[in-house]
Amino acid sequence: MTQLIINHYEAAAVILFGIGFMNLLLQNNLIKKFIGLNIMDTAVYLFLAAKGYITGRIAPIVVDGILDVEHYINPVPSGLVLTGIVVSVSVTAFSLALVQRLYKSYGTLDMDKIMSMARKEEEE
């Protein structure tokens, strides 16, 4: 239990990922599926940010002439998180544009109904 308290950011990331994954699996509405996907993305970013931070270290900006690497945190996880956020926003925008086109074509956002209508169109 003490490890869970010490690693509370990682635990929160795992819980968020589980919530997003279950939302992705159980929802039929496409908008709700993308919300679940975004929750999963956020959980991964939280996990990376939590792993990149080390207590007692400072940002990797040389101010006081300290050049020893052990005084600074690793900047790579922060860069990965920022890059991931940019990619996630782009994928979400593109996905929502596709969902809008699906709604215009089929008149619903229910995945099962869209799949059944697509099968009917394919058979014709």
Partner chain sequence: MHVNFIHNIPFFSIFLAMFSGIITPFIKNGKYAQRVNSAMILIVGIMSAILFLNVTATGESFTFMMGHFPAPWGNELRAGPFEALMAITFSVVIWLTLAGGRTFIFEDVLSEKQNLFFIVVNLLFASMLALIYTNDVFTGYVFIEINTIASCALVMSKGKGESIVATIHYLIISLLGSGLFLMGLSLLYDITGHLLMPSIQQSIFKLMQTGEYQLPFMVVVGFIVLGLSIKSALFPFHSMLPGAYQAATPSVSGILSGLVLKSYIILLIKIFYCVFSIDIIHSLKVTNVLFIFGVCGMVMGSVYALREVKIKRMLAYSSVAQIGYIFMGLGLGTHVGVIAACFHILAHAVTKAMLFVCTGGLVDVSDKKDQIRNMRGAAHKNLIAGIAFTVGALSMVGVPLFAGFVSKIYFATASLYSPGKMAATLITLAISMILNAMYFIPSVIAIWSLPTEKIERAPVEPWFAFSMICFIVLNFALGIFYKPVIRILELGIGLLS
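Based on the form predicted alone presented above, generate the structure block for the form predicted in complex with the partner chain.
This part shows the chain on its own.
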């Protein structure tokens, strides 16, 4: 339990990850599904950022000439977060474009309804 309180950022991140994951998996509304995707990805970034941060240190940008490693936080997780953001933005853009196309052809955002309509179309 104390572990959880010390690592509360990580705990929150994992809970958010679970929420996002289940939303992406179970939600019927397509927009909410992709909001779930974003929650899931953002949770991972929170996790990485929390892991990279070291209390009392500053961002690794040399301004006042201090080159000592002990002065700065770990920059690698921040780099990973940036890369991840780029990836998730492009995935989100792609999926929202798809949702728009679906809405235009079926007039609904409900995944179940769309699936059953598509099945009917296929049988004809």
